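Next up: just one chain, as C-alpha cells, the form predicted on its own.
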Amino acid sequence: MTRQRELILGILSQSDRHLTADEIFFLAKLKMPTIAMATVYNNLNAMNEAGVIHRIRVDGGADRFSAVSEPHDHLLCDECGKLTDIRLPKLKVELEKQIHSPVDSYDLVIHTLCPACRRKK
C-alpha cells in the first residue's frame, strides 16, 4: 500500500464520522503537504473499488467515505447532515426472499432526523 493510501486509510479509521473527499484532503494535507487533491480522489476511488473503504452516495451532497468496509446501512439526518452507521443483518436475506434472486450489493440510506435535531424542533 502506498504512503498516500496508508495516510487516507488512517484518516478514515481515526474519524468518528463519515468524511467527504475535501475533508480527507484537508486532513491529509496537514500530514503530507505535497499531496494533491487528484491523488486523494484517485486513491479513494481505487480503495472503494477494492473494498478497502466504503463510499456513501448522498443525494444533493458530497459523497462520504468510511473505513468500515463490511456491509452496513446508514441513517442520514435531513437537518444537519449527520450520517450514522446502522446494521440490518437480515435485510439482504429478506430482499433475496422477496425478489427470488441473489442480491449482489445494495446501498441503503434512511432519511430521518437525528436525536439532537429532533429535540430542537
Second form
Number of protein chains: 2
Amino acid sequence: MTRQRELILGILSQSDRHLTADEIFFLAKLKMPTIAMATVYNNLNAMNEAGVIHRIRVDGGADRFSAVSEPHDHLLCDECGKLTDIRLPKLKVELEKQIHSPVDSYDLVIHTLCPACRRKK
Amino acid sequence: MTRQRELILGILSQSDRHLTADEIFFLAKLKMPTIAMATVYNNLNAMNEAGVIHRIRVDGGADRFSAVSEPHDHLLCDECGKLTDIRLPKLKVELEKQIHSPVDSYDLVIHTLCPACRRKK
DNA sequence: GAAAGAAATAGAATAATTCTAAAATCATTA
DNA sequence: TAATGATTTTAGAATTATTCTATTTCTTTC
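Same protein, different condition: the form predicted on its own was shown, now please give the form predicted in complex with the DNA.
So here's everything in the complex, that chain up top.
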C-alpha cells in the first residue's frame, strides 16, 4: 500500500460517482502533482484484480471505477447518464436457478430513467 | 440499406459467435475488398442505434456485435473467454419488481465456466 | 548506508474507435 | 437522360483510452 495507492483509493471512497481513470488522475494531481497516469492505471488494475475496487464498462465512454467492494448492480439513466449503485442480493441465486449452474459473478447495468429525469417527462 | 450494410448484417446473422469490428472487417473484405473500416463502424453504429444489432462490451477487449435482435443475456466463460447467448425471459419483470420502476432495457453478463471448461477442472 | 526488490514516473507505443474531406453512389426531379 | 442534392463510402489522419518500457525513486533489509 503505497502513498499513491492510498490516495487513489481515498478518492474513490470519497466519491459518490463512478470515476473514469482520467478524472481520478486529475483529482490525484491536485494532491500529488507528480503522479503519473500509468500509476493510476497500475493501481486501478491491481486493486480491481484484488477485488478492492470495481471496474465497470458503459457504452460510449471510458471505463469507470468505484470503491464499493460488495457486489452490486447498476442503474444507468439513459437521459442524463447518471450511474447509481443498487443492491439486488437475491439476484445471484435467482440466476443460478435459471441457468442451472453456479454463477461466479455477473455484471448488470439496468437502463432506466432516474427519478429526476422521470419527473421532467 | 446499402450493399455494404447488407453484407455486414449478413456476416453477423450467419455467425454464431459475437464478432469484433475487426473480425467483421476481415470477413467483409473477403467479399468486398474495397470496403473500409470506417464503413464497418458507421454501419455497426447505425444498426446498433436502430436496434437491428446489439453491441456488447466485455472486460479487456474490443466491443462485440451480434445480429440477434431479441433481447437476451450473456454467459461469459472466464476460462476460455467464450461468450454465449442465453434467454432469461422472466428476468426483466423480476428486475422491475425489485427496483420498483420500469426497466427500459438491461445488459447482463454472467461469469461462469462453460460446460467444456467445467469438465476439465 | 549499500544492495535488492518493488513501485512510480515520463513518455512512447498500441488498440479501438471516430473524424474529416474527397470521391462515389443513389434517388429525384427537370 | 442530365443535373441536383443527399447520403454513403473510402482512405487515412486524429483521437481516446490504455498499456508498455526503460529509467528513476522509494522501501526494506542486511
